[in-house]
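Take a look at this one chain, the form predicted on its own, written out in structure tokens.
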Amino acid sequence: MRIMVLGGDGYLGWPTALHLSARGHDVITVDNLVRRGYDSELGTTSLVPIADLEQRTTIWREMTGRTVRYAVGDITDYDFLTSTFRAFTPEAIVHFGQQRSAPYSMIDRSHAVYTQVNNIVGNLNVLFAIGEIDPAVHLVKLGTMGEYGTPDIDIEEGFIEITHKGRTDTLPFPKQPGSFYHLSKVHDSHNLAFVCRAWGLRATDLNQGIVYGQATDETILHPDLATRFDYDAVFGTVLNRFVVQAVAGYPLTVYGRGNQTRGMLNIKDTVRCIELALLNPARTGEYRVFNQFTESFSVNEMAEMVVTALGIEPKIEHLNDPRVELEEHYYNAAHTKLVDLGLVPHLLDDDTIRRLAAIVKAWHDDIDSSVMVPTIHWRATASPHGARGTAAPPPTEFENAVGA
């Protein structure tokens, strides 16, 4: 299959491109490299060094004899997108090409506007390009479980059957997004559903949980094939951050009471889920939703699992939650469709955590503990950095330790 991977230089886009190439597909990555620019803006960096895109693709060709092509440009530029589309003629598009951080979207007005314009306009451009050039192209779009929020009912896979005043219909599951980033994904989902209905396009919306891990079968073949390992408070995901804190000897920082529960999956399962969606495409005119996660844990449970797996003293510190979210809630989300297609999950266990810790230990000297302190607060809007509108609480043990 000829597959275009948008956002193919990113944390998940790059390993997905390699995974698909390794299985014989003809792959091109498209990326504007802006994710690397966010590092410069925020003063952060991937813990594991990452090679530039030219070096990455060169090493992949030398290691495997397979070619992953790349094009550098922005999909909000419709002329660039359509010219790349026409030159490559993809049969499927995998869409990772968006600003993916909820905290980043909550920094201030400009970051909120940027996130929504970048994500929604880019996605609309992709839909129009498919509609105008080749409506048969199957779009696999990365969504997020955060679109649903935490309702006090079971979360279904995209749709729910409702009976109201004696009449029954199947409707999109209600959305309760928790940030401007998650709101952009909700808008994307509505746009996808509309164009499938109106233009006869076909799309798979993958509502993904929180990803952990850094190594896939392909990225471990050479250091220059590595993908990102983010552990900061803006782009780092919770389990990755906990492992870095544990290896560095700092308390594991839990936001609020820590009973927030989320769907989780190993990065190895992310690339496999994408492959399964591509090999089993949506029908013409079909908009479908898969909930892409393998198991769910509370934040407290994840912190305790890290403490147990690594055999460290139980230093778990509860911070004031910088987000606006329920810290105690019901959470039961369906996630059967990808398993029905053949997904065999890599479940989180002590060995997985220890392997993740081994990666961190290899780069222990490069850990910058200060970037793990949350500085972006959902309730503040006046400050360019989202600082609290009221006096800050006294520094925590972790903040004192890192000099925040």
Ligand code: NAD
The other form holds:
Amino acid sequence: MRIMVLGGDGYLGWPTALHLSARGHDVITVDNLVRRGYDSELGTTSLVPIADLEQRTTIWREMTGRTVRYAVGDITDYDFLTSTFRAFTPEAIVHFGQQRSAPYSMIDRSHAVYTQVNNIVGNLNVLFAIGEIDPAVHLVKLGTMGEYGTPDIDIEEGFIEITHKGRTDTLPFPKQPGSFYHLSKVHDSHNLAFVCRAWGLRATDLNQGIVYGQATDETILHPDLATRFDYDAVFGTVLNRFVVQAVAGYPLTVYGRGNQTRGMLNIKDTVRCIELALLNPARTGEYRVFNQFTESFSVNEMAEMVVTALGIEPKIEHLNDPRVELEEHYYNAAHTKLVDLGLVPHLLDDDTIRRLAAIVKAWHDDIDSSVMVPTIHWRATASPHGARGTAAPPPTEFENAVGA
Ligand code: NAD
Ligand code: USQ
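In place of the form predicted on its own, the structure of the form predicted together with ligand NAD is requested.
Next comes the full complex, and the chain you just saw is listed first.
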């Protein structure tokens, strides 16, 4: 299959491009490298050094004899997107190419606007390009479990049968996203469903949970094939952060009471899920949703698992939650469709945590503990000048101690 991987320089896009190439698909990655730019903006960097796309693709060719092509450009630029599309003639597109950090989208007005314009316009361009150039192309789009929020009922895979005043219909599952980033994904889902209905396109919306891990069968072949590993409070995700904090001897930063529960999956399962969605495409005109995660844990459970697996002194610090989210809630989300297609999950165990910790230990001296404490707050107050200000709760003893 000829597959275009949008966002193919990112944490998940790059390992996916390699995984698909290793299985004989013809792959091109498309990326504007803006993720590397956020690092400069935020003063952070991937813990594991990452090669540039030229080095990455050259090493891949030398190691395997396979070619992954790449195009550098912005998918919000329609001329760039359509000319790349026409030149490559993909049969499928995997769309990872978005701003994906909830905290980044909550920094201020300009970051919220940037996130929604980048994500929604980029996705709309992809939909128009498919509609205009080749409506048979199957779009596999990365959504997020956070589109659903944490309702007090079971979460279904995209749709729910509702009986209302004696009539019954199957309708999109209600959405209660928790950040401007998560909201962008909800808008994307509506646009996807609409074009499948209106233009007969076919799309798979993968509502992915939080990914952990850094190594896949392909990225471990050479240091220049490594994917990024974020652990800062803006782009680092919870389990990856906890492992870095544990290795650095830093207290694990549990936000609030820590009973927030989320769907999680290993990066090795991400690349496999994408492959399964591609090999079993949506039908013409079909908009389908898979919940892409393998198990769920509360934040407290994750912290305890890391402490136990690494045999460290339990240093768990409950910070004031910088986010607006339920810290205690019911959570039971369906996730059978990818398993039905053949996914055999890599579940989280002590060994997985220890192997991740071994990667972190190799870069121990580069860990920057100044990026651990969250500084972006969700709550808003009006400032005397009418602009949004942040209403951070008073610092905890710990935050005072680390000077956050
Ligand atoms: P990432 O930031 O590492 O990668 C995204 C890539 O897209 C970056 O390389 C970036 O440069 C590129 N990009 C952004 N805007 C672009 C644009 N306008 N044009 C071209 N390229 C652009 O993120 P990731 O962790 O690899 O996530 C990939 C996708 O998976 C995202 O859509 C994200 O929402 C989704 N997702 C990620 C996770 C996770 O835990 N990492 C969980 C659920 C869903
Ligand atoms: N959390 C902590 N301590 C930390 C970091 C996070 O307690 O140090 C908590 C947060 O409050 C939240 C949960 O852990 O309740 C998850 O936070 P996260 O930063 O790991 O993940 P999130 O912001 O939800 O976003 C990540 C990805 C995003 C993806 C999403 C999937 O960055 O791209 O869409 O996971 S999901 O959570 O299912 O929406």
